[in-house]
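First, one chain by itself in structure tokens, the form predicted on its own.
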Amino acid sequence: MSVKAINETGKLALYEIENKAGMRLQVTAYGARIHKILTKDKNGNTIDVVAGFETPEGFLGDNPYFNAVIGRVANRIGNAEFTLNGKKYTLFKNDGNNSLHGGKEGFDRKIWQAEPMGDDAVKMTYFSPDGEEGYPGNLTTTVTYKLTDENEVSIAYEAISDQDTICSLTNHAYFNLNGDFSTVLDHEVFIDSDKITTIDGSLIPHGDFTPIKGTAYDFSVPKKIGKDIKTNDFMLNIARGYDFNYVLNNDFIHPVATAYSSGSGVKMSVFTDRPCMQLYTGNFLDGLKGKKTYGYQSAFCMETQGYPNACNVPSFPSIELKKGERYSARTSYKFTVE
């Protein structure tokens, strides 16, 4: 195992971790992003399975949260507001009438302090001041990326605030296990879930659940993403594909989800201690040019998270972070070849 600095200075600081199998993980300080995941396919060729740009400078332009840490709160907050301890907080509306992925300039647009940790990890730290993007409390967040010799990319999140606040973090990595980013409709996906949170016309959940067994949303038996994606259904239609929060049957011992490409032979298994995961099939990718040209449904995301809009739905498990308490979350993506 080894960690080397490709560039140690500025907002584009870039580090690479390499394991004994030759798998490499690159992370950059701007948005605490994954820059590249370079792994072997079934033919022994090295492929990069995450979207993005050839150099970290590409992330400085507009992009759909490519591989970034999302905060303070992942996913959507309805009406861009919430009430905490009897006080209403108003957020920036960057998704219609709602706030999405932290607001106008969330954690994905911040410069994190990067620091190598031994020979297999890099820690990123960001201090978010009280009132930033409308959220209360000075919040210090650390995200540690680690690569194991078992080809597992692990992400450990921690955060602490000096006031009561809300916090729900994720990583918005866009994957294509062929590395060509032509389509993901041929990827076979499994998700250990029996229900999704029901959404309204602006993709906001309000506390209801949709049982999914035997429906187009069901991935409890592995199937190709494209099999049912064009089903004529209200939620699939408004989302233009899959963009739904799956409530997980989770024990952190077994994968909560897998994705597999027969083309490359690469399989990705997802482990997490989070209660939910958003499956997103790149429905708003529109031809942005980076390492590849990213068209409609050319990448997918498996974003582990707390319940979306939980700050406005009392029946959902809370995402409130009490003053002085520590937020902690873990997710890992393990890569194998079949």
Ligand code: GLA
Contents of the next structure:
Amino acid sequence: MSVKAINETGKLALYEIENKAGMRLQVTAYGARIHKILTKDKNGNTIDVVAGFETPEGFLGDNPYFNAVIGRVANRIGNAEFTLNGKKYTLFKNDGNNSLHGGKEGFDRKIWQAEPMGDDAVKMTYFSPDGEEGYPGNLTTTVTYKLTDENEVSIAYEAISDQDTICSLTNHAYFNLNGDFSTVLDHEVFIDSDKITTIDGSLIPHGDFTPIKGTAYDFSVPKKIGKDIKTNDFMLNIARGYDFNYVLNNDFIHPVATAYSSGSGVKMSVFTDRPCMQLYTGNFLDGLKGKKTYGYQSAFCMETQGYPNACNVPSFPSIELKKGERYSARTSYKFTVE
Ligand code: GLA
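To complete the pair, please output the form predicted in complex with alpha-D-galactopyranose (GLA); the form predicted on its own was given just before.
Below, the chain from earlier opens the complete complex, with every other chain and molecule after it.
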């Protein structure tokens, strides 16, 4: 195991963690983003399974949250407002009438302080002042990326606020397990879930659930992403593909989700302590150029998260973070070859 600084200073500080199998994880300070995940395919060739740019500078330009930490609140907040302790808070509307992924300038656009931890991890810290993006409380967040010898990229999130606030973090990595970013429709996906949160025409959940057994949304039996993606159905049509919040049947031992590409033989297994996961199939990608060209449905995201819009839906488990209480969340992505 080793951690080395490729660039130690500034907003594009870049660290690489390498394990004994030769797998490498590169992370950069800007948005606490994953720059590269270099792993071996079934032929022993090294492939990069995350989207992005040749150099971390690329992240500074327009891109849809490529591999960034999302905060203070991942996913959408309906009407870009919420009420906490009887007080109404107004957020920036960056997604129609709603707030998406932290607002105008979320955690993905912040410069994190990066430091190596031991020989297998890099810790990123960001201080978000009271009122930033409309959220109450001075919030200090740390995200620790670790690579294990079992080829597991593990992400530990911690946060603490000096006032009651709301907090729900994720990582927005875009994967293609062939590394070629041509399409993900050939990837086989499993998600341990029987229901998704039902969304309205602007992708906001309001408290209803859609049972998914046997429907196009169902991944409880592994199937190719492309198999049912063209089904003519209200939610699939408005999202132009999968962009849904799966409520996880999580036993905290088995993966909550897997994705597999027979082309490369690479399988990714997702473990988390979060209640939900957004499966997003890159439906807004439209040809952005980076390490590869990222066209429609050329990448997928498995964003572990709290319930979207929970701050406006009292029946959803709360994402409130009380003053002085510690927010703590874990997610890991494990890579194997089959
Ligand atoms: C999330 C959302 C999508 C989209 C992407 C970013 O996955 O659920 O609707 O906004 O982020 O493009």
